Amino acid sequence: MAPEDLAPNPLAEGLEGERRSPPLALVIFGASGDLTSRKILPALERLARRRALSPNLVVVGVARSDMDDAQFRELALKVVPDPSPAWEDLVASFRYVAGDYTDPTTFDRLGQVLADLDQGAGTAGNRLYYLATVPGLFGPVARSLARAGLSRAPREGGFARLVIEKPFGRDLASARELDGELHGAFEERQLYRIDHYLGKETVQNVLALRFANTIFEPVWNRRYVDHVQVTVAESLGVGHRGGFYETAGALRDIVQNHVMQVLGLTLMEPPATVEAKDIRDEKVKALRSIVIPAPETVAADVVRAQYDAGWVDGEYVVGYREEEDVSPDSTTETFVAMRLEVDNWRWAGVPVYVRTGKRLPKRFTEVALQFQRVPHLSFATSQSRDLLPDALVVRIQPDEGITLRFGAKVPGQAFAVRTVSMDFSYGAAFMEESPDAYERLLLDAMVGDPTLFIRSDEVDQSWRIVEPVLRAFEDDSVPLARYEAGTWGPPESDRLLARDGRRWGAF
């Protein structure tokens, strides 16, 4: 079993707070990129600010834009409102190369940095390569680091790791090639393919909400599960991204990773440990006994939309073709809904909706499952015309917390049942901030635990799911619905559910 797979993991050795990162050097490709100032430095920062981080690391940027020493130092410091003191420290020993990310001889001046690093600062030769670059970039640094010999620590109980964003591909080729590539340069052992969705506190509570409870686990399955529902819903548009995501889409942007990855936590059978391999194996059988959409059946079990003109949140707004950089005749979907199916044991028979888009009502993201109705009701029809069934709901985002549905009687000296909901929520429960994700992710790489990281099969079989729903997309088999900006989609999304009997639930 790989070293990283035995690595102490926060979820079975105790508190957040207690970890703190090895010496190492942490060298950021695409450093004075728009990732670089907006998540990673501040995620760093607030690391620091909770002395999570060892005195012995040092960040090392490097990028194309010509920068030195002290103005890498200054672009740190200025990204972060109200720097800490201990960051102030950190950024004194920020170094910076500046070079193309093609050229052998940036490699090599890392190389060197790297080395009087070990030897004047500490850094014990440990290496956290970070790809901040455009995906297509991937690949090449990744083998340049092996040409240059950065990819294996340069010493005995040292240690170089790789942590790539995503996306990890654009179809299921295009991932496969990826992989070889940086397979060529480093063992799957060293690789920390990240998405951030997975560092949500909400998304991990799936582990503890099934797993250290006795009232859940036994319901969680098709003897009292109806149906399953994922919602990742967002209020805003593309912004300033049209160029990005007129090449991507909602179903690569979304559901290929994010909802992939909350369906193999929700799925998964009970692991044998909470150790990296054991949850990451079942998360993968997971979704392997998703059923790969069959061509023939995807224009029936998928839709896919895009929003025109209307109102969110009292303000109009242009439809997506009037965005910025998007083509004005583009058949791009900010949209999709789809039906998934689970061939297993515990979850044959029992429906997976799925729906993701952009410019609906509001934001937020959530996992539903809704119970099967009672087999006999005793109640007349006036007296529970208002019941629903029970469902029980993980909210991931924005008020993270958790939601059991279930029906009480009404006060009054009438009998009457109706459906109630008893709320947990995390910021009232523990009064304290959760950390970000991208500060979770980056002490977990640090230290080297893999749990919360995507492994190489597992990538492998997202896009397999998804693959025969692209290339229906593209051949234009699934029609192009439009939805009015404000709304929860195109009609066609809710028939999708109606021809069985069900709706998209206001949970």
Contents of the next structure:
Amino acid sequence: MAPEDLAPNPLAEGLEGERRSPPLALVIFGASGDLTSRKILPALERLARRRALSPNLVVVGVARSDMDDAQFRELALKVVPDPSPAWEDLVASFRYVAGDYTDPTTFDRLGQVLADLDQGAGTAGNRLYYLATVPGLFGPVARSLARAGLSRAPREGGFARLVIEKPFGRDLASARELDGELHGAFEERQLYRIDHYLGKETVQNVLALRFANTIFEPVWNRRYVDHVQVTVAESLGVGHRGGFYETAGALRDIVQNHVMQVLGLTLMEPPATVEAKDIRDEKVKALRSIVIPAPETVAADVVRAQYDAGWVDGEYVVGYREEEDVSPDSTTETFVAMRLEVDNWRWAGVPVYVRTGKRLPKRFTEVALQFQRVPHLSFATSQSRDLLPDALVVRIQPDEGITLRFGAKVPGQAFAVRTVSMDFSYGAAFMEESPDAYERLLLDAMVGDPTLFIRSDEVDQSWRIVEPVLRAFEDDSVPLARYEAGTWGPPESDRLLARDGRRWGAF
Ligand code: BG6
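Please could you give me the other form, the form predicted together with 6-O-phosphono-beta-D-glucopyranose, since above is the form predicted alone?
Below is the entire complex, every chain and molecule, led by the chain shown above.
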């Protein structure tokens, strides 16, 4: 068995908190870029601060920018506002390789640096490559690494792993093409595809909630659940990422990855163990049970929309078409709502509604299960007018926790029943601070735990679900609706649920 397969699984072994990276060279491609400064280096700093990194860990930056080791170190100190002494120590060993990603000599020089580090800095022939580049370079960099003999560990027992970030392709065909390129250079067990939603504590808590308790799982199915809702709402617009967003849209940016991953965990069957393979097998099985939208039903079951100017948080904001680097006649969607169906024993007949959008009134992500009404309500309508169906809401962010909504008697002489809610809040229940998603995932990749990374077949399945919708957007068979910034999307989104006698949120 390959060494990667033997890595400790913290979910399985309860090692979180004591975990520490092995000696390794962390090679960041795109070292002078935005992702490195915004996410990777700050996450590394937090890991260094809490002593989760081996003293024999060395960061090697690779990028086209003409920098030397000293300038890269300066950058690494600058991007962290209040750097710890542990960070300063770590940064002092940072190395930098400048060069073009298509030039083989870049990889030869990198190979030399890595060999030197194994000799002089004790990195032990372990390599973690992080592709923080534009997606067009994923395949070429992987290929160049393989060509330079860097996609395999130089010694028995060492490892070489490749971390990549979405987008994993633009559609099913390009995702498969990318996979082909990656698999030409690395084996699947070496690939760590990041979806930062899986690094969120509350997303992982869906597993704990469902499979560590007896009271939820028995009702987590078609016999009790009326429908499922997933909302990923953002109040921000596209900011300075207009150029990128124009090529993506909400379906590619959020639904194909984050929403599908959350759905996978929500809909899956209990895994045999919490080992990576078991969890990923069950997730992909759940995704395979989601009915692929038929071209003729897409228009009825999907809403596509774009925001106009409006007010968010008391501030006037421009419409999407007026954003920086956005075409004035752009048809890119900033909002998607969909009705999905799941064909399996657990969920047959239970619709799953998902929605995501930018410039909505507030930022929150949640998964809600609304339960069926009781088969017979003994109370008169006048006594139960304010009674909503029971619901269980997993609040993924920002106010992390769980809400259970149910009916209770209103105090007083009369017998009236009204909806109340019981709240569990992470902030109130735990003293421990949640690690940031990148911090968590970076350490997972270092110790070789792939549980919270996306396997190739999951990417494939997610694209298969969104592919017909992408096509329908492209050929305009789903018209582009409009919504004012600071509202909950277009009226079509409410109508999608109203048609089935249901409504969004209000949990
Ligand atoms: C990213 C998207 O994957 O997720 C962004 O590209 C989006 O457009 C972000 O804003 C949302 O992440 P979070 O963690 O803020 O919910």
